[in-house]
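A single chain, nothing else alongside it, follows as structure tokens in the form predicted on its own.
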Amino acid sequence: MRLSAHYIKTTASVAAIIGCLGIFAPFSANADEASDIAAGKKLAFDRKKGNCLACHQIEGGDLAGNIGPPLVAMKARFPNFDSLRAQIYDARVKNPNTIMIPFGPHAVLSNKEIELVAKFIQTL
């Protein structure tokens, strides 16, 4: 009787450890999303880099330009995340004629950084 209540106290413990595991890994998660829409925003708004604002109204950011479309309501355009990241790397893919630089094939941002850069435009 007494190994089975051993057994039970045991099997709770180790339950409870692992459920505390699970409750805080979305916090990580969280807070490592939170930094890269913070480094994202960092270098859409560094006019040496992104320079998103050259073109764009972006909200937050000053002296924005108004050759591209405002950036705004960015979910709802492009729901598929890999849709927006294809569009700053390269718009010349779905328009020619755009005028917007093909930030990956020009090498002007790495692909980590357009991967940043699209997930801050996504929470526009």
Given for the second form:
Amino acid sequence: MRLSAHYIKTTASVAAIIGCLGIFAPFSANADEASDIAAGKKLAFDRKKGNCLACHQIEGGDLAGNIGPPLVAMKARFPNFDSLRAQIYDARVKNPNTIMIPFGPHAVLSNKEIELVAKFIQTL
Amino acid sequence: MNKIALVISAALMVATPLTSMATPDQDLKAFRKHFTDKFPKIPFSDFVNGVYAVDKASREQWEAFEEFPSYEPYIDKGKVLFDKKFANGKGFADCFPNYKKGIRQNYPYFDTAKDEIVTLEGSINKCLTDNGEEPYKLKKGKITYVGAYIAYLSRGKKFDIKVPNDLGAIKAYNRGKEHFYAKRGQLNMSCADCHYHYAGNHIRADVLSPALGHPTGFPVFRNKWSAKSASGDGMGTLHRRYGGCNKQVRAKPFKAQSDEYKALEYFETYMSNGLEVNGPSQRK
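Form predicted on its own already given; the form predicted together with its partner chain follows:
Now the complete complex, all chains and molecules, led by this one.
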């Protein structure tokens, strides 16, 4: 847990730059980016993988739960891609007693999968 | 209990956050208040109805089910088993002399002489084995029929679980309490996450029931269990249900009637004191 917090801090400035770039990214979105986002969506909706719909409303998903906040306007809430990824990797860093699954530390999703899910979530 | 064991268990209790501070009675008051504050419009007595107390949308369909309850034939089967004499000429009535007056509300209880929690299912099987009969399987089948009959005769009686002032009893209670609040499984969730903090919320399409009142309607007939059984028998014990909830978070379930689940039942039922027995019940 301490490690991730440290990771967030030290990468914050780098991430801020990436975040800014991200704002302009859609105009140059290439095929790879689009397929990453599609793969991320599939992982997020898959009951055996992210199953994010269990707790979050997400556009395009049915029968969503309401335990967590609806995932909307994500770029405004998480301008920084790395902090969005960190939230999905281990929500306990921000809220030690969270009900949200520690996807990374408990190996529910691999780092690569978390990256893809975060890319998708960022488009919401 | 010898001296060393005493010292160790006392040390364990001190090391346990939360638990060593509050007495069971203080816990109960706080627990009940959490739910009555969270659901101010729901009368206390309605918490016996599990998810249907808090989920208006599914309540109507459930009430329709309860008019012709699927558990009814199993109460009848339970009566037949209860009244049948064992090979030695005795029967369940010899083990449960007060069964007609209602006894379900006093289970589980702590037997200080034996230093263990006694559940209704445990007592049903002890009655069988004490009389030279084979014990029943623990999660479904005959144990739920006899349990359903006993619960049925106890309907309307209020749960009255005691935690005697005894080190073993307090340890058992705290063990159940810890299980309830502890994160477990690959998904890292506690019973409390789903049935205390987010009771009434939707997890996917399901609404989460409040833990207050969890045990009152057991054994239950679940449509889901019925669909899985060749005969359509959907009856199951509380411990069968606990196993299902452990599996949902990718945790290894404990055995029915294990010390772990008996302690969890002891805690959950103590928390439900004052609510009426309404078993058996119908669930989806």
